[in-house]
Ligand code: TRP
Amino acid sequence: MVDNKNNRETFSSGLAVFFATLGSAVGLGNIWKFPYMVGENGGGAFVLTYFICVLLVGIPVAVSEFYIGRSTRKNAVGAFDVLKAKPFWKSIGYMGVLSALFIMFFYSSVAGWVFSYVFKAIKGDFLSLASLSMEEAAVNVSSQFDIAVGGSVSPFVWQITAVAIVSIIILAGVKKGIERITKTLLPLLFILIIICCIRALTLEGARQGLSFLFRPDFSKLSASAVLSALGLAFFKLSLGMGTMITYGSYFTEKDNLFATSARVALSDSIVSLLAGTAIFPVVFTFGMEPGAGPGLLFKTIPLVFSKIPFGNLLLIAFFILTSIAATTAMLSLVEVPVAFFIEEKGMSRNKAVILTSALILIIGLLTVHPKSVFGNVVIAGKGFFDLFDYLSSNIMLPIGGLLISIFVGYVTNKDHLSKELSNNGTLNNKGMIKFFINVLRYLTPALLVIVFLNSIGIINF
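Chain structure (the form predicted in complex with tryptophan), given for this chain on its own:
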């Protein structure tokens, strides 16, 4: 379908919009990052804080990004020209291009781990778990993970594979590439995670796992955990850097921006909670550490499937579908610098894709891997992996979100905004728009600033 504003491609229907946006939101963030951060930050209280952040910050910023994108049909830099904003606001777009690259440095590495687990499961590396005792099985999966990510060749090969696959899909163009994949495979992933949950709930430690995930204990919540929950909300919903501006630019005139944001946030949250429900019972059954860090997913999921019929087949399917979720999320990340290079720097699509993947690999390969040349370099107490994660999720995305909420709340033309949010007056949602503008003006930026200052210790609660 071709949009009438400037012949730009759009998604073909409301449902396609929903799935494509969900394809960006659902990814390693739900299946890998959410559970391990919940584990590191003490469980239920972190989960609750996360949901408050989604509601009061995530959804308003998502609507704002959709507004900027759809009303201009541009990328995150060009959009601000169309809105006749001062050049300063373009820094949201520039910073977004940078954040997308920062995230890809470590995201592509984790995607490589997931790809390698597909291969490991097919080879039968986890078949022996069935005959081991619990303690032995737990030790076995942990050491398999350490070997898988610690090698000096294979993790690099898998990371390159991940980036190459993403580049090839991106080269095929927006609609064909993204729409087809997300529509068919996300529902399958959803079903498989539910199977994981059912199995996990039959384990001995199910109660303890669920209570860890759902029962808030605020004594375990630190200021830095609150910032992490906020950062995770941005990361999960792909906000604060223009991905959703770019996606919004492909929406049709008929999509309801509020409903789309709410539906995406809800579905995304359900997937995250299901992933937690699949993982924490295993943690408590096998006597593992909830705060095991980035390896948590890889050390638990093989155990979920270890003693059930067709377990290995399900395990293979799980990692295949997770690779696909990771891939669709990466598509949305890589699309940000690619659209920028094409539309602002006048590059061809091929050139833009090659340049972007080269940048990701050069820095991603050299810096992210623990065994890489810079594996032991520590900056501000963090290795490169954590540093890129921290800078992007906890600093750049929230700052991007703050600027976006200020721009849409205070700077942009209110009539233009209301017109866009009501689809040119065809939706009867005046009250909703008013409420939204108030939240965006007062609540969202205030929360962002308070959490930010609190976590870096300038103010103290």
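Since the one above is the form predicted in complex with tryptophan, can you give the form predicted on its own too?
Next up is only this chain, free of partner chains and other molecules.
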């Protein structure tokens, strides 16, 4: 489907819009980060706080980015020219493009680990764990993880593989590439994670795991946990990095921006809860630590599934699920600089994809692996892997989200905003628009300022 005003490709339907934007939001954070943050921050109380933060921060910023994108039909930088904003506001778009690249430098490496574990599971590398003692099996999976992360060849090959897969999809364009893949993979992701949930619910620790996940214990909820929930709600929905502006520019005129953002936020949260439902029963069954972090995915999951009937099949399904989440999230990240190069620099899609992929691989391969050329370089106490993560997640994204909320809340023409959010008056949502503007002007910026100041250590809780 092509937008008639500027011959620009758009998504073909509301369903395609939903799957594409949900694919952007759903990523590795749903599979491992959400569960371990729940484990570290009080279980069900943290989950409830997270949902409140999604409502007060996530959805307002998502709607704002959709508005900027659809109303301009431009990339994250060019959109502000169409809105006739002062040059300063284009910094939002530039930070979004830079953030997307910074995230891909290390995120593609983690995605490479996931793809390597799909291959390992299919080869049967974990089949021998069933015959080993728990201690021997733990040493085995730890050794395999160390090779996957710190090897001299494997991590480089798999990072190249991850970027190549995403690049091939994006080369096909918006409809034939991003839309077709997300519409196919997202339903499969739901099916696989539900299969894992069903198996987990048959384990001895299912009741304890579900109680931990869904029963709030507010005595364990600290001020820092509330801020963590606020930050997670913002970052997990792919906000502040230009992805939702870029995807919003491919929306059709009939798409309801409020409904789309709410459906994506709800579905993304459901995926996170399903991941927790699949993981916590097995964690409690085998007496593991709920807050085990990334090791929960790469070290303990193979160990757990090795002790379960049909475990290797479930392990294959689990890592295929995780690779799907990684792929759909990377599609939106890569599309941000690709759209920028196409529209602002006049490149063809092929050249833009090649340039973006080359930047990601050259910088990523040289810096983020322990055995890469700059793998041992430390800046401000951080290696490049952690530095890229810190600069994007703790600096650029919160600033980007804050500026977006201020721009839409105070700078944009309110008649134009209302017209866009009501689909030219065809939606009866004046009350919703008024509530949205008030939240965006007063509550969302205040919360984002707190998150940002906490993330850089100016205030501590």
